[in-house]
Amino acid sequence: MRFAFTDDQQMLRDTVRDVLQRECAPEVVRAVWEGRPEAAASVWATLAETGVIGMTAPQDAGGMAMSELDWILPFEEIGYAALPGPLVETIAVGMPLLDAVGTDAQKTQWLEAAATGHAKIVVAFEDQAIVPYAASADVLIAERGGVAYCLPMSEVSAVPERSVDRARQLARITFEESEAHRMRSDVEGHALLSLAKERATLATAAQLVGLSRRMLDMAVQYAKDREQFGKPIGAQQAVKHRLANALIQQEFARPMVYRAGWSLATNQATAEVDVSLAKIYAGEAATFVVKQALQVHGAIGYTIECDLHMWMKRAWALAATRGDSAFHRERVGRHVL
C-alpha cells in the first residue's frame, strides 16, 4: 500500500503554494482585515485561472472531480496563507453538493460560474444562522428542516456581525422559504448534507494544519532575529524548547488529516471518527503553536501591527468552527461506545 501522495497531488500543491506566495502576502490578508476585500480578489482570480477553485467541480462544468484527498494540500496552503474567502465553502462543500443534490436549473446557473471563479458559494447548515462570507458571495445553499435550498445572495438579508477574525466577515442571515429554489429531492439528501459537513470540517482541519505552520515559521524567524544582550533569543534554552514542543504537536496533526482525508475520499466506515480525530488534533495543535508563538513574540504578538495576531485570530476561529475539541471528542465517544 501507497502511503504517500501522488506527484499530481504534490505539483497542485506546489501550484497552489506558488500563487499564494506571490499574491497573498501579509499585506493582503491586512488590507482585508482592514475593510478592503477587494484586495484578495487578484488571489481568487489567478486560482481560478489555474483551475483550483473549479477542481472538485465536475468536467463537464470545466472542473477536474477530485476527491478529499486531492484537496488536502490546497487547503493546507491556503491556511498557511491565511486566504481570505469562502474558498471552504465553495471548493469543498458548495460545488459538490451541488452537482449532487441541485437540480438542472441550479446547476446550469451556478456550477459552472463557480468553477471559473465568477460565483462564490456560502453555505449554512441546520440551525446556523451565522455565514462567514456571506457578504462576499454569490449565492447561499442552506438546509432548513431537512431541505435544502439554492438561492442567490440577493434574495437573502444578510446583517453583518462582528467576528474575532476581521478578515473573515460574518452576517446573520435570513431568507425566504420557497419551492422555487428547494434543491432535490428525490436523491439521499440527508446523508449528502451530513457528507458535505464532513468535508468542510476536514478542510477546516487541513487550513488548521498550515496556520500552524506558518505561525511556527514566523516564531522561529522572529527567535533568529530578535536579539537580547547580543545574542538571538532562539539560542536560549527554554525558546528552543517551546518551538520544538510546537512543532511536535504539528507534526502529529498532520497525519491525523490526510488519513481523514483519504477516509473520505475512499468511503471508510471509520470516515466520520477520522474527521474528528483530525479536526481535535488540528484545533489544538493550533492553539498550542499560538501559545508558543506568542510567547516568542512577547507583547509585541498581541499588537495588531504584527502579522502574527492575524494568523492568531484565524487559527482561534476556526478551531471553534464546525466542531470544537469538546463536540469532537463526545462524537467520537457516541461511536466508541
The other form holds:
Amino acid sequence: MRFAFTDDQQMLRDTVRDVLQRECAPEVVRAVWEGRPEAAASVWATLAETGVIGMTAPQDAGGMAMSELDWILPFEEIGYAALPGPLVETIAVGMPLLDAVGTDAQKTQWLEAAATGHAKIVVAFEDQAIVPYAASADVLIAERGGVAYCLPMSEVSAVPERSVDRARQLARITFEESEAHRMRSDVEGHALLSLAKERATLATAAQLVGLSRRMLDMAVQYAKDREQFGKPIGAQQAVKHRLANALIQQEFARPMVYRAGWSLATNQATAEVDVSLAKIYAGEAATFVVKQALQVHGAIGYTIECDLHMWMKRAWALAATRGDSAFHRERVGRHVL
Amino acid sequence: MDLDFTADEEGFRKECRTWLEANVPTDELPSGDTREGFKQHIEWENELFDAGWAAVSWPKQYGGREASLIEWLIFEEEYYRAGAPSRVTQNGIFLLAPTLFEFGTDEQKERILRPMARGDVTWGQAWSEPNAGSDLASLTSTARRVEGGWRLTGQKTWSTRAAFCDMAYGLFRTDPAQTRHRGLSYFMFPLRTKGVTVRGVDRLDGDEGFAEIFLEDVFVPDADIIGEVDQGWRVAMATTGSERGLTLRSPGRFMATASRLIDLYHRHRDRSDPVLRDRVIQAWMDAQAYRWFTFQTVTRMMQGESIGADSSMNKVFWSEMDVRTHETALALIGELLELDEGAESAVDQGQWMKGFQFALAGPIYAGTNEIQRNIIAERVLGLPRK
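Please give the corresponding structure for the form predicted together with its partner chain, as opposed to the form predicted alone shown earlier.
Time for the whole complex; same chain goes first.
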C-alpha cells in the first residue's frame, strides 16, 4: 500500500502548472468568456509542444500512451487555471477511444493530428445533445443507440446555446448517423465506450478539485487583504471557520479522486463505484467552496468584474455534468445496499 | 501509487484476523467506563499484550511487533471488524507513549511502557482544569521544588477513566514567574497516593467515565517529569497532535460502524424511505473517504513528512462523521431509540443510543472542533491570528 504519485507524475503536474501559470492568467479565461476563444489557442499549442495534449495517444501517433493515474494531476491543474477547451474530451476520452475502437481510416485522419495539437475532439455520449466547445472543435465522437460515430465537425450541425459559463461555448448538435462514420461496436467496443465514460467523469472530478483549490486560494488571499474594523476579515473566527470547512471538504475529496484514478488505471472491479465516489466528493466540495468563497468576497464577489465568478460557474457546470451527485449516489447505493 | 496491500501486509491481516476470531470474547463486555466493566477490559488487555497485539507498532523490546503504520491500520480494521472490546489502555498507549518515545529517557521507557501496554498500570489524562479547557495555557495547578522532586497542587478535570486508573499525566506550572505556555512542565503522577482525591463524574450516558482530580502537595520524583523542566508545553503539544490524528481514531472503527449501520438498515422496518437510504449511503461513503485520506496521510508519514496541523482536519472530519452516522442509525430505529442498554426490547441492545451519546463527545474532546478550525485556518491556510 503506497498512496502517493511517482516523481514522474509530479513532474508532469509541475510542467502543466508552469505552463498555465505563465500562459493562462485569468485575463485569458476572460477573453474566451467575451467571445474570443482564439485567446486560449496558444495555451493549447504550448501544452501540445510539451507533450501534455498527446499524453494518452499511442507512441506511434506521437503520444506517450499514459494512463489515468498520469493525467489526474494535470487535470487538477487545468481546473485550477480554469483553462477552457475540450481537454477532457481530447485527452482523457477521445484519443484513447479512437485508438481502441476507431477504424484505420479514422485513426489515420485524427489520432496524430489530435496528439500534436492540430485537431480538437469533442464528445457526445448517449442522450447528450448539448456539447461544450463544439464551435472550436475539429472532430466529434458521439454515441447514438449504443453505437459510436466519429465524424468531422464540418458534417455536424452545431447551434450555439448560451451557457452560464460563457467559456464553455455550448452548442446543440445534430448529425446523420451514417454507416461511413461508425466506430467499432462489437461487445468489446461497447465495454470500451463504457470505460470512456468513466474517464470523462474522473477527469471532470479532477478538474473540480483544481477549481476548488483556486477558489479557496482566492478567498484566503482576499481574507488576508481586506480590512474591516481595523483588521483583516480573515482574523475573524466566523470567516476562519468558513474557510476551514472549505479546506476540509476539498482535502477529503482529493484522495477519492486519486484513488479512482488508480482503480481505472489498474482495472479494479470497483472502478465504477470509485469513479462515482470521486465525482460526488469533488462536485459537492466544489459547489460548497463556491458558496464559501463568494461569501468571504462579499459584494465584490457578486460581480462579473471579480475573476471569482468564472471559477464559480465552471464549478457549477462540471459538478452537474458527466453524472451529478444524485446519479452517482444511486450507483454507489446499488453497490453498498 | 499502489493501493493493493503487499503480500506481507495481507499476511499480517490474516494473522490478525485469525487470532482475533479465536480470542475476541463472544459476549460483549460491560462498558469499560464503569468500575466492573473496566476490570473485565483490563483482563482482555492482558490477553492482548501476552499475545503481542496490544501495541503492534511498538519496538519488540516493549512488547510490540514493530509493525509499519500501514500494518497498524490493518490491525485496527481487523480489531473493529471483529467487534473486539474498546481499548481502556487508550490514554496510555496512544497518547502518553508517543510522548515517551519522543521525549522520554531510556529509564522511563523501560519502566513505564510494558506495564502500560499490558494494562498492569493504567493511565488517564489530566489536561483540563475547571478554568482551563480550550484555553489550556491558562491552567493554575502548580509544582513546587522540593528535595529530589516536586510537590503538585491543584485540580484537574474531565479525566477519562481516572476514577479507575492508577496513574495520570498533565501539565503543572514549575516556574511561578512565568505565564501562559511558558514555565510549565509535563508530569506523570500517581492517583492512589497521599494527597490525591479522585471523584468520579457520570458522563452524559450515565457511565462514570469522567473524573475530577484534586491534588494537595503530592510528591513526584524528578524521574517522572517528561522532557525538560519548564518545557512541558512543547512536550504536550506533541501528544495532542497524536490525539487529534489518526492514532486516536483510525478508519477501522468507522468502517465497522458503517457496516453495522448497513446491517441495521437491512433489518429496518421501512426500507422504502429514500432520505434514510441516502443517509446510510453517505455514512458508508464518509468512512471510505476517511480511510483513503488516512492511507494518503500515512504514506506521507512513512516518507518522513510531518503532518503537523493537518491532523486537525482529521479530527473535525471523523468526529462530525461519527455523530451523523449515529444520528442516521437512530433515525432508522425510530421511537424505540429511547430504550436504554439492557432494556428487553432495545434494538441492538441499545448500543446505537449509547454510541450516539459517546459520539457527541467527539467534537468536544481532544481540542474542540472550534479550536481545530482555528488551527486549520491559521496554520494551514495562513490566516492572521488577530
